[in-house]
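In structure tokens, one chain follows: the form predicted alone.
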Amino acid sequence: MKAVEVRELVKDYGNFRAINGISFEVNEGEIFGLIGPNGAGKTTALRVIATLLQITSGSVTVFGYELPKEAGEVRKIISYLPEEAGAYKNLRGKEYLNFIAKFFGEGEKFQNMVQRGLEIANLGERINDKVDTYSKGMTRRLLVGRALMVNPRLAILDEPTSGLDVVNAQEVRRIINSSVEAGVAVLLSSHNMLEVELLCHRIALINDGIIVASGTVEELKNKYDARNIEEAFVKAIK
């Protein structure tokens, strides 16, 4: 079964067409990147799959569940990390993980979930400090822990290392890779082309709401005779 199947997806905002008939698939245990400039339609596509936006036309299924008809079932098996996500600043890090975990389980399941969140965030003693004392990197690691501790079948990550320094970005990438090894499918967007090359098994290049090319990083570099995926993207949209 495919983790995600998108077929001829269209999303309009009034008279503006943000996504214009895109199609792609995400396999189980795969990191799939949706790559493009600001305003290309990446975040809109992620929000549709995360059940936050309605489809104008086309179809989307997540592990066989059809959107929007079975959105409730989809929400049970996904997690979504927006680019500008925040945590409750007046809570301590562990309190925040506890608060989120209560929505997904109780008893031993709750305890295991929180423990997984603590291990993913890897904030040491700072997990007991208030979130408003965290750096951006620490907050992002806490949020990645929140997104992945619930053991989603599909993790939807919008710019997962946005604003992070090299050390924190590397740690977040390690966390994502570990989750995939545990069987999670990941759909992500990123402006960081090095990150895309390091993380993604396959990618789709999107521009003006249209997918202009897709494949593995090596396939796309070969296709466009490019030294890196950034150069391939520039050539693809010319």
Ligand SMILES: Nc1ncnc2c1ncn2[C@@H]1O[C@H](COP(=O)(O)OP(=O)(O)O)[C@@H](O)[C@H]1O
Contents of the next structure:
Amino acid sequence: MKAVEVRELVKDYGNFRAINGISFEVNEGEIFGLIGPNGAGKTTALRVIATLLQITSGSVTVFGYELPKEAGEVRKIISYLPEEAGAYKNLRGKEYLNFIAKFFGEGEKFQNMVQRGLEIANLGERINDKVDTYSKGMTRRLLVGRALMVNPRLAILDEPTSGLDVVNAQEVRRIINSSVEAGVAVLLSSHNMLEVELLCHRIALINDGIIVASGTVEELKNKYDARNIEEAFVKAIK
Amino acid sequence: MIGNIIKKEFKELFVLSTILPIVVIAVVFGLVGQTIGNVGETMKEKPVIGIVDMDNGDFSDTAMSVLIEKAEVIYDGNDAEEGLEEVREENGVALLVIPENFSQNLYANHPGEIEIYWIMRGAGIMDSISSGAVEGLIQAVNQGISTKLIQEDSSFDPALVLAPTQRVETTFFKGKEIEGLSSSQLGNMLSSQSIAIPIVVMMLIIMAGASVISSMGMEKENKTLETLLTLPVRRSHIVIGKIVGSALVGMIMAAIYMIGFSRYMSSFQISDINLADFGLALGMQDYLLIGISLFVALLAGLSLCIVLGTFAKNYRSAQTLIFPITALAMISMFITMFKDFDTIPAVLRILVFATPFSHPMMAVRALMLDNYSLVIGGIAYTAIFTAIMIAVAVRIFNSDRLLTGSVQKRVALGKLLWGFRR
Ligand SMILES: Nc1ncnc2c1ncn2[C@@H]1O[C@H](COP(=O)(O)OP(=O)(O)O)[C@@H](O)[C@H]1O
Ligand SMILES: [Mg+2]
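For comparison with the form predicted alone, would you give the structure of this protein in the form predicted in complex with this ligand?
The next block holds the full complex; its first chain is the one shown before.
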């Protein structure tokens, strides 16, 4: 079964068409990247799949569940990391993980989730501090831990490494890779075309609400006779 | 330089969502002002009364001529029953009966009795104005009799000359016959007994409302809303969770406030009239109804706040959004304090009934007078109001509005209405 199937998706904001008929699939056990410049429509696409925005036209299914009809079922199996996200400022890091884990399980299942969240966030003693004392990188690690600890079947990660320094970014990429080994399908977006070569199994290049090319990184480089994805993208939108 | 900053601040704050509530309040206060204006006119007019003279003596003649001069007498006869009926029909204030032996008693150095039957229509502060005019009449009657006593013979007891009459009062109010109290005494008693609840309700709504609206603003400002909306939890549970959480916080805050307030109020408690003596005491069942009314009004207020809160862009704009709620709560408090539900003009009556907060404010007085239909009807209305508001909030939570904000307001609103039609 496909983790995600998007067919001819269109999304309008009022009169403005942010997504103009895109189609792609994400397989189980793979990291799929939606790659494009700022304003291309990546966040919009991910929000639709994460049940946050209504579909203007087209169809979206997640592990066979159709949106928007089965949004409730979809929410049980996905985990969404927004591009700009925060945690409740009055909570401590550990309390935030507890708060989220309670939506997904009880007893031992709950304990295991929180444990995994603590490991992924890897904040040491600081996990017991209030979230509003965290740096940007620490908050992001906490949120990545939150997103991946719940054992989703599909993780939707919007720019998971944006705004992080190289060390934190590398750490987050390592975490994403290891969670895929545990069987999670990952759909992520990035405007960093170089990092996706390190991270994604397959990618789609998106520009102005349209997918201009898709395939594995190698396929795209060959197709456009490019040394890297950045070059391929530039050639693809010509 | 400073002009630039002022311009930015002004533009940020001078938007429809902050102006509209003020306009609404101005209109409502205008309406209230009109009612009060009408009251001012009734004050200038002569009080409308009926008189019955069973004495037909020298002193009752004096009393009668004073009354006929200073009041608009709509009944002047010998039958108290008939007179009462007439006063009631003609919207009069009271029937004054001068019993037999009035003059005889005075000649024997005893004060004469005047029976006053008050027809009371409302128990608000504004409702007792016309009864004040009747009090003035009695003064005039006393003066007339005192003068006559002195003219007749200077051997009358000075105490009698100073206070030649005694009153025996009965007040008819909403089907109850309350002996020994004038309508203004009864009105004062009812309002002193029912003033605490409107203030608690107002505080409760404002405090809990502020916390639910700011929680919406904070979700947006801290960027936690998107995550919350993708968690496996029903939209209705998010909405209800926020309402109940804020209700608890609001009740704790209001309780703290009330402790201080009740001490303040108790310093004014002078009369120790026992309500039970007049058949006005509240029973267990009444307190239960007040509690229910209070609770559903709180839920209604909070569900309204959630809907307003979806407009909040951040913590700061959330603070302005609470304003309409504050205004509504305060207006209902003042209206229910000043006027009885039965005596306000129809437009205001609809407005007061439609405002869910006003129901617990009116409940105490209504229950003292056994007006169960107003209280139970109010509870039913408020519950329906709450259910509709929660449904609207859930619908907004399901739409794009929460995340995309005002860009799509028109489209989202259109969709919302369209969705309701289906
Ligand atoms: N709430 C909104 N209302 C109107 N237009 C929006 C809204 N959100 C995004 N857009 C527009 O949609 C387009 C795609 O935005 P987005 O999906 O955020 O792009 P990306 O994530 O690729 O940077 C942009 O042109 C953006 O300006
Ligand atoms: Mg984006």
